[in-house]
Amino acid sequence: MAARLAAVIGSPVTHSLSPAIHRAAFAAAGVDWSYVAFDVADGEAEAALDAMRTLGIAGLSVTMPHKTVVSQLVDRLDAAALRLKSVNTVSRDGAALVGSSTDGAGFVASLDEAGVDVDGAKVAIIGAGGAARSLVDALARAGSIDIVILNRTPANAADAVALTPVASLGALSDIGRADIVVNATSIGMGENGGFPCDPSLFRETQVVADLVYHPLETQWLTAAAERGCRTVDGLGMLVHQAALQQQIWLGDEAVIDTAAMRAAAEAVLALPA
């Protein structure tokens, strides 16, 4: 098979972990694929898709600020992308470009890897942005029976609540009855830290997951672990959504090495800033 190219588009993408993760996956799979990052400014997504068609680029990862507009530009959407009106993956089906969303399913896969079953679970999600909406959709499809969304501006949670009958707007008091509590905000990222909610609300039988992966163990996760909770870091979702992208591009028969992908990401995160 001739060498093929995949890429991530977004702005900024300088510090994206996607190149390291996907290159590790391609190497482990033994395929002749390359992966690069293209900084594509807001408003230039259509030109990027035109380039994909013209240059024969085999796959794209899509990050901010392009996820919504790309969903309007591709030829076809998978079920999750259609519901979310958001695309993080573009693949080729002959001449057609197909948009998919693997973020939510990647989160569910990361929980599964950690031994956490979401079927029948009650979940509290802090935040109502694009990441939170992808979680609501995937968790509902995976069998979660009660999903409460906590957001500082309740009106902004309407789109997330509308995704499934099992979702509702919640309050901090709902955290105590959840089996799984998820931070789907950027609170806790970088050196400033911070808690998306007071850890005193946790009980020791809960699973606490954070979508933030820099730092890998946030202050919030540390506090949750100290209260006896089981914790899941944000790198798992990043790796597993990328693994699902690999499956789309390479086909169901491909063997995707998530351990190699995570190791590559951790190596980058360990480098000096």
Ligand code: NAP
Given for the second form:
Amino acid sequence: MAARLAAVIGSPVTHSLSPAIHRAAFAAAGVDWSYVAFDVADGEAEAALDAMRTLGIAGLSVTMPHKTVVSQLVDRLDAAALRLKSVNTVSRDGAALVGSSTDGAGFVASLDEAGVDVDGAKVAIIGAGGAARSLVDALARAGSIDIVILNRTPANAADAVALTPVASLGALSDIGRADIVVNATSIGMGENGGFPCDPSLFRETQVVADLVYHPLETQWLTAAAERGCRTVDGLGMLVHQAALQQQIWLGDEAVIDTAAMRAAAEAVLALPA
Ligand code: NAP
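I've shown you the form predicted alone. Could you give me the structure of the form predicted together with the named molecule?
Below: every chain and molecule of the assembly, starting with the one above.
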């Protein structure tokens, strides 16, 4: 197969882990693909997709701030992207550009890898943005029976609640009855830390998952572990949504090495800032 190019488009992308993760996956799969990061400013996604067509770029990862607008620019959407009106992956089908959304399925796969079964589970999600919506959609499809959404601005949670009949707007008092508690906000990112909810609300039988992966173990996850909870970090979702992108680009028969992908990301995270 001739050499191919894939890329992430977003802004900012300077610190994106996607190049390291995808290069590791292509190397492990033994295919001659390269992967680069393109900083594409807000409002320039259409030009980036035109460039994809013109230059013959084989695949795109799409990140902030372009996920919604790209869902309006591609020729076709997969079912999840259609429901979420959000695209994190672009692939080619002949001349057509196809948009997919692998975030939610990536999160469920990361829980599965950690031995957490979401089928029949009650879940509390803190946050209601694009990431939270992808979780709600994927968790409901994977069999979660009750999903409460807690958001700083309750009115912003309407789209997330509308995705499935098992979702509802909740309050902090709902955290105790969840089997799985998820932080889908940016609270806890970077040096400043911070808790999306008070860890004293946790019970030791709960699974606590954070979408934040920088730092890999957030203060919130540390506090949950100290209370006896099983914890799942945000790098698992990042790796598995990328693995699903690889599967789309390389085909169902390709073997995707998620351990190599995670190791590559951890190596970058371990570098001095
Ligand atoms: P988004 O669409 O901008 O949504 C942000 C959400 O966080 C909103 O619900 C917002 O509430 C809430 N929020 C932000 N700052 C807050 C604060 N100080 N206090 C309380 N709530 C706050 O962002 P997103 O795309 O959903 O991403 C959310 C997080 O997930 C980010 O940290 C992102 O890096 C992470 N993420 C991780 C992965 C992964 O693979 N691990 C994938 C995607 C995203 P309001 O509605 O009140 O503004």
